[in-house]
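Presented below, as structure tokens, is a lone chain in the form predicted on its own.
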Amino acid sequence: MKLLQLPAADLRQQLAGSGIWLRTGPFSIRLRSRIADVATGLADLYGQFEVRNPREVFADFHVSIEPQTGVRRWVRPQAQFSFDGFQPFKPLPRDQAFPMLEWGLNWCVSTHAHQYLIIHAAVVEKDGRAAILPAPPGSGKSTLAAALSLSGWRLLSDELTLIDRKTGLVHPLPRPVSLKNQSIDVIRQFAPDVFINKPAHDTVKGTVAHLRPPRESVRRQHEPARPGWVIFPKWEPGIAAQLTPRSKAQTLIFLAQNAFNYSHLGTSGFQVAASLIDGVECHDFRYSALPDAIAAFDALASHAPLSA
């Protein structure tokens, strides 16, 4: 069944008890929480995702996000993320519980899913080919990925690009898109009808809100895509959309430096990254207006070859 079919009271009760089992991309999660904002966030953003009885199925990750006990229940309440009983992060204010859950799930994947080369990059797909969007924080990659996913491109991930080490394909992980600071209003103005949840303020990343992933992206979350491009986006005010070729050697170095498990994989990590770069086009991309950016990406996709 889908999570949206679970009544709100049942969702809260199951989260506080044995937990819920949730499928996202190639991973399954068993989640427990007694925090109301976590239940609300799941209901608002994960409605299209598959849920099952956690007692009947295996889960890749057993996680919880719970309120701190003791005096913290009353004075500056906090939330704590746990993975198999291990607490990898310091507690955060209770009103940041849902962003903490999202960050915690990213940590679970990036530190354990070594069947993939995991690159810190957004990734979208059109006509079977994936555009990988790595960039430093503040470059607008999540904003661009969100806009593309609302304009005919399929969202694979806004944060983690999963390259299958055996096939070289990109596996989807289409969870809610994290929007920060000015990006929240940019996407609201770009697509007024989409759902963005209540922002969390004063986090380590500023003000954070999450965009509900498109239904079609969730429905197709088990369909991998062939890498087609590695594109480095950067938002700059007042600039026309500009797509320029980029050195493959420079791109390989950047990806190696921004892959969570490149060093862990050793020789295999280099081989997967080098094979990826051999099969894609590499570009730098500068833009200021989202409609112009989408037109540039659509034009790129329309001229792409049908097979590698």
Contents of the next structure:
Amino acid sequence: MKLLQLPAADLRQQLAGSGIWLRTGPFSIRLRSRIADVATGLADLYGQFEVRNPREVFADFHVSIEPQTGVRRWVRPQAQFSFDGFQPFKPLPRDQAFPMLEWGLNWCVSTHAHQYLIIHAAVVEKDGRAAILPAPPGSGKSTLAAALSLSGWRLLSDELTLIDRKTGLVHPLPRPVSLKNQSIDVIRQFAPDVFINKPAHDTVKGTVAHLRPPRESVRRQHEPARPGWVIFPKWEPGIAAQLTPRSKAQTLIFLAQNAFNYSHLGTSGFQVAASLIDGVECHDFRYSALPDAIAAFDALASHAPLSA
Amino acid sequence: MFRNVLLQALKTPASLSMLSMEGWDVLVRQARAAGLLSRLSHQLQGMGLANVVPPQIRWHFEAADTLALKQLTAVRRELLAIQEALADLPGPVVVLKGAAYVAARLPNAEGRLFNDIDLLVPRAQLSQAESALMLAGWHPAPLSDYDRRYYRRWMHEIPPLQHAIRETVIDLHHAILPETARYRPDPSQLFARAVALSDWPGLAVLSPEDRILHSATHLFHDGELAHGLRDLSDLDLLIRDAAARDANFWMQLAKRADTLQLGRSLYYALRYTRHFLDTPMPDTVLEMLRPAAPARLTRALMDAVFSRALLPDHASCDGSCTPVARLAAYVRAHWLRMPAHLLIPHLLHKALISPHLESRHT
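Output the structure of the form predicted together with the partner chain; the preceding block shows the form predicted on its own.
Below is the entire complex, every chain and molecule, led by the chain shown above.
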């Protein structure tokens, strides 16, 4: 059953009680929370995701996001993320509970799922080929991934690119897209009809809001894709979109440094990353206007792949 | 409901073929909390039972194996660096606990998680060893003045040394128990029987009996029981391995415990490995240890404490008495480490002053 089929009152009650079981990409999550914003965030953004009765099934990650107890809750209410009784982060103000849940889920995947090489990158797909967009924070990768996913590309992830160590394929992990600061308005203007939830202010990343993942992305969340390109996007004011080739060796080193678990995987990490780079085209990409960027990506996708 | 599912899995892995998904849900979490996910994985592989794990769950075991293998490789690399750093030390340089299991290629090295590397050197060579390790990049981690004095004055080790680049930690010991402990085996007796490692020139490990006695002493004299079950499982594997290699093992073990005045620790080690993990052992050994065994009331109290405190530190294992049992184990360990006139001020400092200092620093 889909989360949106669960009446709001039942969702709140289950979250506060034994929790809900939720599937996102290859992972199942059992989530508990008594915080109203968390229930609202789930109802707003996770409607298309599968839920089940948690008593019947195994969950990969048992997480909760709960109010802090003690005197402080009256002065400055806080929320604490727990992974099966362990608190990896310091508590945050209560109104950041939903972003904290998203960060917590990213943490669960990036510190446990070593069956993948996990690259810190957004990833979108068209015609079976995935474009991996690694870039430092602030370069606009989430914004570009969001715009592409609203323009005919399939969103695989806005944050974690999962490369299957055995097959080399990218496994989707579609979840709400995290938009920061100006990006929120940029996407609102780009696509006025999309749903973006209530922003949380003054987080460590500034103002954060989440874009509901496209329905098609969630529906096809078990369908992996072959890596086609590694593209480093950079937003700059007042320029025409331009794609320039990039050294494969440099790209390999960058990916290794920006993978969460490259060093954990030993030789296999190198082999997976190297064969990934062998099979893709590597580019730098500078752009100003999202429609230009999308046109450039569409042009790339319409070329016959070099390696096929 | 599945309180003992991890113990069940370690004792009789074949029984896992009957486990429900709900049971697996608890088992994976208990094993992860206890640091035993990869050990369980290796046990299942060793017995040809890897297929009992439901397919959608296997990745948890494989990922744990990946991490364990990475740590094993890292420990080997650190041992190489230590070997080089301490090459001029007269020695012996004895590797203890986890890193020793790796260096001596013992069965419990695979799938084990490591916290730090423990070394034992003769006290007269302590400062030379410390300087050599500092030259190789290991420096004292920042400590409060109180903690630094506490280490230097009362402990059997110097403050932890952390590598400036790789961040690995070495605990450099000159004895296996603190200066202030009730029973304190003379380290020269341990050095006398240490076994040089042909794979690792310059490094040695304790003899099989001393290894077990040290592990037992560490577990039953240490307040940190977060890895209690992992350490108990180490003991179980060390005992099984040593017993299989040497027909006289049990006799030698009991005699050695007596010589080193560690009979009580061994008594507890055998009592609880048998209780929790069905470790095979002849009754005659327990008989020989009777003089070292605690009085009946003490034993009942210890059973009450350790039957709870050694379970995985996971919500599914906690009963209403678990917090009390853990606290009791902690206080007891400190009680054994130092006399009351030192212990009480120390615990007060840790409870009242240290948290205040830490909060000021963050």
